[in-house]
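Only one chain comes next, encoded as C-alpha cells, the form predicted alone.
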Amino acid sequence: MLEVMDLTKKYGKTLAADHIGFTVPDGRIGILLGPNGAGKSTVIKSIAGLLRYKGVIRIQGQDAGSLEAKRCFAYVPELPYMYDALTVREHIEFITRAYGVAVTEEEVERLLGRFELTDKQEKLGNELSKGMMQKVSICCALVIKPRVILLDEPMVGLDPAAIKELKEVILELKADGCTVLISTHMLEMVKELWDVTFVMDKGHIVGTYPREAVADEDLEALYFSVTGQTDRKEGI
C-alpha cells in the first residue's frame, strides 16, 4: 500500500505540489494523471525520496525514508541513468546486491528475454540507446520484486513491444498484490490497466476517480473535462 498524506513541496515561491493526498491499496495500479508541469514528477520523486517535503508518504505502512520501507519499493524514473562502466548484466547484479535479495540465474535470463536484453547484457550502460536504458531501468525494479512500484512515464521511448511486455508485467504484479503508481501524460498507454485515477493540475490534484465509478465514462473525456484543456492530441 502507499499513502500520501499532505505533500507539499515548493520551489522557491512556486508550489508544486499542494498538500497531495491520497492512497493507492495492494493489488491495485493508480494513475497520476495531467498535462506537463501539473506536479506529476515532483510528486514521484518526493515518493522516491529524492525531494524534500513537508508532509507524511508510507510505504506498506512504513514511513518513506526508513530502510523497511526501501527494501520493497522500487522506482523506475522518467530518464533512467546508467553507470558508464557497468554492463547490463552489472547493473542487474549491483541492484540485488544492494537490496540483498535473492534471485536465481533463470530468474534473470527470463527477466532479460522478456525486454529483449538477452543479446545486450554485455553491453556497457554508454553504450545503450535511451530506449535500451528504460528497458534496463525498469528490469533492475522488476528484479528486486517489490511490494510497491511508481513508474514515472515508463513508456516514453519504448518500442511497442517493450510497451505491451510492461503492461502484461504490470498486470502481473496486481495479480500478485503489488501496488503499482505509474504518473503519466499519455492516456492512450494507461486506459486498459488502471483501477484508480488521480487527475493532477497546478499542484493539485482535481479529481480522484475509482475505475468502477465511472465505468461508463471514457478516461480522455474525463480527463479533459476536470482539467478544461481542449481535446487535442498534441495536449495528450
Given for the second form:
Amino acid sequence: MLEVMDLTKKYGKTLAADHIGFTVPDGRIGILLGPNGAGKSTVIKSIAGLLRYKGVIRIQGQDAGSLEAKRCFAYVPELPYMYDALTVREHIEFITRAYGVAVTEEEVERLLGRFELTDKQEKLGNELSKGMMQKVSICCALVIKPRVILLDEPMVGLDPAAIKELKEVILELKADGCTVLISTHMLEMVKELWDVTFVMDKGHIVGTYPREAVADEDLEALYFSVTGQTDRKEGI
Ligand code: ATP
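Having seen the form predicted alone, I'd like the form predicted in complex with adenosine-5'-triphosphate now, please.
Now the full complex is given, and it begins with the chain already shown.
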C-alpha cells in the first residue's frame, strides 16, 4: 500500500504540490495524470525519496524514508540511469546484492528474455540504446520483487513489443498484490491497466476516479473538464 498525506513541496515561490493526499491499496494500479507542469514529477520524486518535502509518505505502512520501506519499493524513473562500466547482467547482479534478494539464475534469464535483453547481457551501460536502457531499468526494478512500484512515464521510448510485455508484467504484479503507481500524461497507454486515476493540475489533485465509477471514454472528458484544457491543446 502507498499512502501520500498532506504532501507539500515548494520550489522557491512555486508551489508544485499543495497538500496532496491519495492512497493506492495493495493489488491496485493508480494513475497520476495531469498536464505538463501539474506537479506529477514532484509527487513521484518525493515518493522516491529524491526531494525534501513536507507531509507524510508511507510505503507498506512504513515511513518512505525508512530502510524497511526502501527494501520493498522499486522506482523506474522517466530517464533511465546506467552505470557506464557495468554490463546489463552486472546491473541486475548489483541491484540484487544491494537489496539482498534471493533471485535464481532462471528468474534473471526469464526476466531478460521477456524484455529481449538475453543477447544484450554482456553489453556495457554506455553501449545501450535509450529503449534498451529503459528495459534494463525496468528489469532492475522488477528483480527486487517489489511490493510497491512507481513508474514514471514507463512506456515512453519502448517499442510495441516491450510496451505489451510491460503491460502484462504490471497486471501480473497487480494479481500478486503489488501496489503500482504510474505517472503519465498519456491516458491511452494505461487504459487497460488503471484501477484509480488521480488527476493533478497546478499542484492539486483535482479529481479522483475509481474505475468502478468511471468508464474510459468518460475519464477523458472528465480530465479535460477538471483541468480546464481542451483536446485541441493537449491530447491524452
Ligand atoms: P511534466 O508533465 O511536464 O513533466 P509535471 O506534472 O511532472 O510536468 P513538475 O515537474 O512536478 O510537473 O513541475 C511542477 C511545477 O514545479 C512547475 O511549475 C515547474 O516549473 C516547477 N518545478 C519543477 N521542478 C523545479 C525545480 N527544480 N525548480 C524550480 N521549479 C521547479
